[in-house]
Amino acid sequence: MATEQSVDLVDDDTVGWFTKAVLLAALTAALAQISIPLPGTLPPFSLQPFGMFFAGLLLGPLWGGVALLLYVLVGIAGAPVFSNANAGLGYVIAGQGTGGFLVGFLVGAVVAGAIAHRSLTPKPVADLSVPVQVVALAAAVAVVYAIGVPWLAVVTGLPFARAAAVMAPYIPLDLLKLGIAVGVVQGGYLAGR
């Protein structure tokens, strides 16, 4: 009589983290649709950065990065998940100069997670102090601008200094979003505390 054995190809923890990454990717896509198109080649004002913030703080560098990678790949594949329902590889590479910011969100989630958790394995959010969360998210914002502004300059043909000046008004708004994100995480609204 033959006996059947069960083999776990992927452990339960991995499935749980992947599920959370998929949910954060979906949340980022939903937040991206809450956006205000701006004239010309300006990137839209959107709530997309919240996805990066939450991914880094809640999932850490590995799974936070996976969440934003999924978001970017789904958009490249053609699903209208980017701000104002945009999609496609062309949009990321050359569309309105926003591709650098999308790549910046991915790298920013990894940076925020690495600073906040200091390892690939995420800590419970309750173990992250507010100052650490603020530093982690501020570093993420800096990374987004460090990648996004030069990309914007190249795609639009603007001199770097002009592209930086164009993006400068967004910085206070992103810092406000940062504060709101820390408040939401501290309040336990996303971590189920």
Contents of the next structure:
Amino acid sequence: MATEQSVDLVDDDTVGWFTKAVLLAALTAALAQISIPLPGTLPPFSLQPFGMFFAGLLLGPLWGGVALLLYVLVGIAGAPVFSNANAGLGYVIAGQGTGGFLVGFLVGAVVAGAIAHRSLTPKPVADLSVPVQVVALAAAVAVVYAIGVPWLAVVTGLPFARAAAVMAPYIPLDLLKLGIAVGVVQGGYLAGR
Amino acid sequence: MLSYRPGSTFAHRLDPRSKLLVQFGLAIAAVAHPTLPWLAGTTALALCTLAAAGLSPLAVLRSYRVVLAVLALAPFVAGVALGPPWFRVEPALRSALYVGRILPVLFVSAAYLTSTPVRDTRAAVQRLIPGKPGQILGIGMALVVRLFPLVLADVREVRDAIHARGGEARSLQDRVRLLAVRSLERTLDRSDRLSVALRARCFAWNPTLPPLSFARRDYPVLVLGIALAVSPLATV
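Having seen the form predicted alone, can you show the form predicted together with its partner chain?
After this comes the whole thing, all chains and molecules, with the earlier chain placed first.
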């Protein structure tokens, strides 16, 4: 005897946010493979934080969080999406001492989205004022370091102050990335998104 | 880099949910106690997981060599002092012990990666997380794995195009802005096309789940995973 099952279609808005989250997860993974070498002893300029910035600003706290959660889950499942094509739970925990930063990106996207949109439903990015964008992304960067530095200390057994000193050279670069991300939004490149 | 290799080892035949539990359990157990006996025990267990997956520890060490090389610097950073005696052994040894805890986690993670296809992990996530969140994450993982190579090719194409047009001479900010804008544009265009494609195919909340089932061999592995996960509580 044939059984009937009704199809519970996903509504159009949800499909739109879902596909944006999927593609921003893929973009975060792609940007993690790209870095620009800097002169001298400066660390390479990694583009990975842009995934967190754009996920928070474009998708808000819920779907921005989903995007970064998908990124981390796919990496744990074995896809080579972390820096230098790494994968696995071991990399999320240890990384190159930087495993906590992956978790920090996830929480950072949620925090940036929550501050920028103040609602689970995101507004168009063009409606976000510059100060709100700056505060949202600065909070995201602060969260990334608030999670990443103690995590580094726990994984490596370094005293907290020394772990913070190891990560300090990256802060000006992250602030520069924050400025570039706000510039991208203000330049009207994401109008209508 | 390590990735899934088809095979018929004991680890390959296990359900991904029991392997996930052992992986997380061993990670919790390894990180919980920075002592030598604990480190020896978790490392021995992790080596067993490698044997179960038919994977050589040397291959894992080779694959994670950059990670391990960076982590190996930690004891030196911990030991350096800003005055006499300039290098202190005790904090360096403590840091070495902490870093050593990561080795079994990398081993068990490598055993999981090489014995479990991504689609099985996706199926496990979809079954372990109930309701719509599980559906979203399961289908989302499958789509990210499918689309990642395309988005990566897009980003590399944009980078090469900037380079071909003398981008090296531009300021760092300009290069990064161009790369971010063009990559984001392409990514969002792909998102719009994917959205239309999913709606055209009646994307629903009740799709058919990928098949997974526990076999008799999974039960002792599940018990081991649970025991490892709660082992820190037993020693408090």
